[in-house]
Amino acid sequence: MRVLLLGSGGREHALAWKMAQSSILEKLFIAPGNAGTQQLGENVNLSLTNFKEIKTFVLKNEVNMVVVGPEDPLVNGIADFFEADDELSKVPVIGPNKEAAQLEGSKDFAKQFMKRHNIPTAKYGTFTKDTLSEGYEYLEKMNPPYVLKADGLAAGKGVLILETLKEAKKELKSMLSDAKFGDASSRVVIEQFLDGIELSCFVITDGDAYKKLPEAKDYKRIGEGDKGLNTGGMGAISPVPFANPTFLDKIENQIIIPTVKGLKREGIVYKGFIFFGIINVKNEPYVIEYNCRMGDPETEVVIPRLKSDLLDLFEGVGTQTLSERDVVFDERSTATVMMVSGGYPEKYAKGKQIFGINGVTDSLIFHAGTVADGPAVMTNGGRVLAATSYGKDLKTALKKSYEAIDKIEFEKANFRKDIGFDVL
């Protein structure tokens, strides 16, 4: 099988680096790739928004599958445009179409999925600048913290958690009347405080059959002890030690099943993966958000653990025969530690060259933002590698990051050194 795999970060090394492992693939492009995955296939200068480019590429290439790993082309459509063109309608994408997409890229549109089946989330309301009035309102109804989210896309940072009403007022004006995301908020969710402790969970769908993955929990701050401002993600652990099977079970029963039937009673066709953002709240689950991909850097911890044939899962997904399929996972716990950029998740310098990856031998060293120039690894983005381990437990796993992290250095690199502290 010759295999596209769109996407640079660290979710897409470690997904290369797992169907590079299996029997059936016999070519892997990964557009554009970066240091780590050019190990592993061929990186290709492709524009991820340009979907006649990758057309072209896929017609010549001969390419059988096409794996999308972020959200925007998934959002803006790739699916639809494969299967509305008579030359690609055959070449499967393991992504969801635009509509399906909306899970992620509309807040108010899951959040309206979600009340329509029953599946548990915060309470909340939708505002656009002509009813800012209602919605200070409906802040005036509530209790603090506030949280407002941006209804779209907007690159993570959409999300304000405001402890005072005045501030709440200010930035909900700021979003939807000065456009502060731009078109991102020109609605805006206005949803009750959840208090808990969140974890992230993950099937793969053919829109019929689901399979589940491992579960994990990630570190979202930049600082020590979650202080600080939000990034993309400074680590991971996987299995959650708090998710017991009880637990897990009430998140398949009231979340994950309502969900995928949920979307085939609405002919909303869903073929790839779905990324339930949980809060435990005394020990009841709640939907947060959902995505329409994998997350980063769950993913460093989540396909380690899968020993299953991963574009197996996939060919499963394309051919709708996923429930023919089998999921086995590793039961050593598995851990993940961020390498970053001096400076991320503000300003910080590209282009410092990166020393001692080939030093670590015990430890799986996933490039996030990076870029090869000659035989030099280069720092090219904020998040820049990942180190991922394996124990017998999670302390063991953490410590093994930690160590060949220790072997690691690039000018101003930083990383957290508590990941895993809340649960340990």
Ligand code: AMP
Second form
Amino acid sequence: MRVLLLGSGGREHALAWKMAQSSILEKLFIAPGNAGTQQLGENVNLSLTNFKEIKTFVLKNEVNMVVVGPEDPLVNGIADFFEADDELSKVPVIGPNKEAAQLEGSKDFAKQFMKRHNIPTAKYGTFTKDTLSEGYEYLEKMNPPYVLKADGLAAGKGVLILETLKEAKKELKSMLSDAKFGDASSRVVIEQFLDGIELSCFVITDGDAYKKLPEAKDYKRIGEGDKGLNTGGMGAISPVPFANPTFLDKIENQIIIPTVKGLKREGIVYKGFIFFGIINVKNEPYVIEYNCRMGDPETEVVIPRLKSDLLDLFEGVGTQTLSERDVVFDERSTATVMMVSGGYPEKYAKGKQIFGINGVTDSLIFHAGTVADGPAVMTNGGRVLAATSYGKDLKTALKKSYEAIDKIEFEKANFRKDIGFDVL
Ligand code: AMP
Ligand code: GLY
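Here we have the form predicted alone; I need the corresponding form predicted together with adenosine monophosphate (AMP).
Expanding to the full complex; the earlier chain stays at the top.
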């Protein structure tokens, strides 16, 4: 198989690492990729928003599968573009079409979908500029803290949690009337606050059958003890200790099955990963959000625990024969710790040389924001690399990841020293 993988983060390096082990891979292209993916295939400079350019590349290079890492191309309809094109329609895209990707692309769509299918989630109301005063009234009837969500994609920044009614009203107005998040906040979902502990669950589906992947927990805040600004994710672990078989069964029966069946019943053919952001409230699971892709950094712990051939699963998605494929997991635990550029998630520098990666032998180093400069590897983003390790338990895996990080250096490197602190 000749595969084009879209994206450039740690998630894509982990997917590339896994696909590179497949006996059915002939050639892997990664667009745009990073210094890590370059060692597993050929990085190509394509814009993920320019579908025509992607088409030209696919035809010229006889690519026969496209795997999409991030949500943007999916929400923008890359799967629909391929399906509608005579020359591309035989090339499967691993990732849902535009309609199905609305599960992530529109919070209001996701909430309505969950309501229709009785999937447990926080109570909500959706408001626009024209219904701002109804929005205020809705807030007045709720208890703090107040959760406001921009309906559309807002680069992970569209969720606000506010302590006072006054702030909540001010932010609601700013989102709706002053377009705080541009078009993404032309509709705002106001949601009941749920108090609990979060985890991430994943399935891969061909629109008919689905296969579960291991669950994970990510650490989103920049600071130790889950304090400070939100980031893309500072580390992750798998499995999640509080996700016992009873709780995982509840997730499957109350959330996963109704979602996959609900999509099918509504005539939405979903092909790809579904990411369920779940919160555990007194041992009952609720959906906080859907994503139409794998998580990052969750992929860096989930994919290393997959023993089966990932490309074989992707082939099953493409040909709607996923039910015939085996999914086998590694029983060991995995942990990943992100090294980030000092200052991230605010202002940070790029272009710093990274030393010591080759000295790491007992962990996997997945590159996130890196670029090759001849033989040197330079920082090229906020999240720079993820050190993933296996262990007989989480504690052992984490210890190995911290030992790996000790060997790697770049100017102003930062990382959280307490990944897993709340569950160990
Ligand atoms: P999202 O951008 O949708 O991932 O949401 C960001 C974060 O906001 C989530 O990971 C949760 O920690 C938090 N969050 C979202 N919705 C709720 C809710 N209804 N109750 C409590 N926390 C929430
Ligand atoms: N780690 C959360 C996400 O990928 O959205």
